[in-house]
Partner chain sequence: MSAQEWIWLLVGLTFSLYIGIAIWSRAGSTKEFYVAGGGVSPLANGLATAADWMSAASFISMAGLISFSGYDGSVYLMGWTGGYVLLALLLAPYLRKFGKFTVPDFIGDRYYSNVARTVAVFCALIISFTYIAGQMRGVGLVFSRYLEVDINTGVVIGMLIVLFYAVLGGMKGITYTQVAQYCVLIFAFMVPAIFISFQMTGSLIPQIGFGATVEDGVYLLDKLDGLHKELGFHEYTSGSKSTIDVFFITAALMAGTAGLPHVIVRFFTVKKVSDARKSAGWALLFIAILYTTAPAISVFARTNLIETVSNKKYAELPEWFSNWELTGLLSFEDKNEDGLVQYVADAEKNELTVDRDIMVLANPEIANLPNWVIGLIAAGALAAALSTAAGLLLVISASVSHDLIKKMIKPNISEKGELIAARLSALVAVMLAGYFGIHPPGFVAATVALAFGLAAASFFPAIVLGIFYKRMNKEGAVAGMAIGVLLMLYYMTKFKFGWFGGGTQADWWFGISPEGFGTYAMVVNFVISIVVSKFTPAPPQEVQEIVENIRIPSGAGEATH
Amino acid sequence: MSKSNLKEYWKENLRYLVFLLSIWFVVSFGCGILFVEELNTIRMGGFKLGFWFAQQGAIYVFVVLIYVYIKLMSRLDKKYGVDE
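Output only this chain's structure, taking the form predicted alone.
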């Protein structure tokens, strides 16, 4: 892989990371702490939604984001010819 391709590969990889971690931050910090009062007016399975996001939702979102990252990286590896 040429040096310019390597730079583009890592640039795109970091863009994916920043985007996905931003989503996780908004869900975990935003929904679990900042917007908890507004979300607590909604109930989900008998629990307040703000409580659910703080205890379970952020973890579920993180696991989903891991799978999204795997798919994005597989596609990126194929694009730059570094897949196995």
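Go ahead and give the structure of the form predicted together with its partner chain, now that the form predicted alone is out.
Only one chain is given; partner chains and other molecules are left out.
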């Protein structure tokens, strides 16, 4: 792969990382910790929403994030011909 292609590939990769890690931060540190009291005023069935994020929701989102990352990266690898 040429130098400029490598730069492009890496830039797109970094864009994905920033996007996915922002969600990672928002669901755990945001919803589960910093804004937990505000969210706890909202109820979802038997759960207070903030508590649910801290003990359930954040973990589900984490799993989804990794699978989205796998999908995005395998598409990106194909686009630049660096897949195996």
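Positions refer to the first chain, counted from 1. Computed from a predicted structure; not experimentally measured. We call the rigid core the largest set of C-alpha positions that still match within 1.5 Å between the two forms.
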| query | finding |
| --- | --- |
| Val26 C-alpha relocation of at least 2 Å between the two forms, rigid core basis | no |
| Per-residue CA shift, Arg43 (Å; core superposed between the two forms) | 2.6 |
